[in-house]
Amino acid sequence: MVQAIEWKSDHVKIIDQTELPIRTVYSEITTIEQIFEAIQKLRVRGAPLIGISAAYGLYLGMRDVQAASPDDFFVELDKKIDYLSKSRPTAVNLFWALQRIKDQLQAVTDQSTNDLKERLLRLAIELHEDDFQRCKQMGEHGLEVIPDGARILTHCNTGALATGGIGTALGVIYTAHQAGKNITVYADETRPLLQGARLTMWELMQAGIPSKLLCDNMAASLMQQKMVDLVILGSDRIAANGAVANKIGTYGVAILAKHHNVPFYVAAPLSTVDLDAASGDDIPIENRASHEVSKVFQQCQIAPDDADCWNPAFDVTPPDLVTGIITEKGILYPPYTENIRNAFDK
């Protein structure tokens, strides 16, 4: 399985996902500014991977800070957290990872600033390892919803390229394939940045999973012809009531699935759930530059000069369109407000 990010003794090594699938380019990152740029420019992407990247970036930003006392250390830490938090607004794992590390560092008493730096790196590595295990557990729990011979539709990219392990939705798909369930996967291209075409198809083909690529506007016809047994995709933030923010186009897929009586599953770790967001209305949606729509990779222009484009990176699917949420603690079903809270209480 490909590793999207690795810690290498004194730096971070990533796959630059903007280069896939034409080239597999690895980049070495040594500063917090490089991590910020990698997140913002989608060199690393996917909610869990953004959180892991931010954790390593926080260490890179703090390792050379000269703090006279632990109090001074935490003042600088807050500045670095605030800086990284501005890289992308929707993926809650970014904020969750940074806050988790801060909370765990503050729980340590009688530590020197050097001890705190060493502890910060260990926490970042532990967070990475934790996501690896969560992905594995999601894959195992998701097996129960995939029948033998299932034809699965997915949207955007949710595999090893988006996480610290085998993936969320693609992790379920990998696990089903390894279990011999004889599945076929249909991958939406996922305009405008084509994560499905560039990344998901690349991962599926690397894994030897039977798969077909679709233009986004073909999913309706595919379901109409009864060629989809279930939908599985990921999420960048889930509200406390089960509303799901995911890559733009997800809401449309959910409506299609509801109309055609196709089960619609979301696979995401509990770290993607934002209990402070009561509903989808509380989830901030990132808006990106017009050129991502009017040009393909800033190279091939497909619209008139200076065309005004609307380019939200995500949409929100209401909970009544979601059949179930596959987490590392099991599959959550409606009523989501109650069952999400129960999952955290466990």
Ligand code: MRU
Contents of the next structure:
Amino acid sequence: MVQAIEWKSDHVKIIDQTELPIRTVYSEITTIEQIFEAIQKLRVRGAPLIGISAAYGLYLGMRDVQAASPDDFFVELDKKIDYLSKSRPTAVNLFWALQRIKDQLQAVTDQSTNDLKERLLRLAIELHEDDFQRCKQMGEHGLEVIPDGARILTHCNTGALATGGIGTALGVIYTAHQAGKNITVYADETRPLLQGARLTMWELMQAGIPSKLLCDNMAASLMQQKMVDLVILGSDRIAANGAVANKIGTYGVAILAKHHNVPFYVAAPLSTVDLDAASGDDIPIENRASHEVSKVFQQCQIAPDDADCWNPAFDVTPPDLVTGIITEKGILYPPYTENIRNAFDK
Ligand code: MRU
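Could I have the structure of this protein in the form predicted together with the named molecule, to go alongside the form predicted alone above?
Shown next: the complete complex, the earlier chain at its head.
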């Protein structure tokens, strides 16, 4: 399975996802600024992968810092965390990863600044490995909602290209396929940046999973014709009440699923849950450049010159449209406020 990001003794190696599926281009990243740019430009993307990238970026930013004392080290660390926090606003895994590393570093007492730097790298690698395990566990838990013969609709990309492991929603799909379930996946193209067409289809075809690509506006008809047994997709931030922020278009799919009585599952690790966000209203939604809508990949113009476009990258699906949330601790069902909290206590 493809690895979206790898630590290579003194640099980070990524697949530049803006080049897929036409070319498989690997980039070597050696600075925090390059990580920032890679996150912002979606060279690395997907909530868990953004968090992992930021963790490595923090190390790259700190490794050459000359701090006279641990206190100075932490002043610099806060500056780098602030900087990376501005790369993208919605995926809470970014903020979660940076905070987790800071907390773990602060727990280390009586260490030289060099020790702190070494520890920071180890923590970034551990965070990466931790996501690998969470993906595996989500895959195993998710098996129980995938019947043999299931026809599954998904949106955006939630696989190995979006995480440090097999993926969230796509991880469940891989696990079901490997368990011998005879599944078919329908992948929404996911306008405007086409993560479904470019990335999900690329992953599914490499894995040999029967799959069909559709334009986003075809999902309603697909469901009306009873060609979908369940929806499964990922999330960038889940509020404490179970509201799910995910790639723009997810909310529409959720409404369609409700109308057609199709189960709607979200697969996400608990690192995607933001207990500080009481509801979807507290989730910041990223607005991206107009040209992403009017010019496909800045190449093919599909709207009049200078057309002004609305381009929110995410939307919020209210909890009453979500059948269940597949996490590494098991599948959570309503009432979400209570069951999400319990999952953290497990
Ligand atoms: O803008 P992107 O490509 O980073 O958006 C990604 C998504 O919306 C995914 O569905 C989400 O991060 C879950 S990935 C495991």
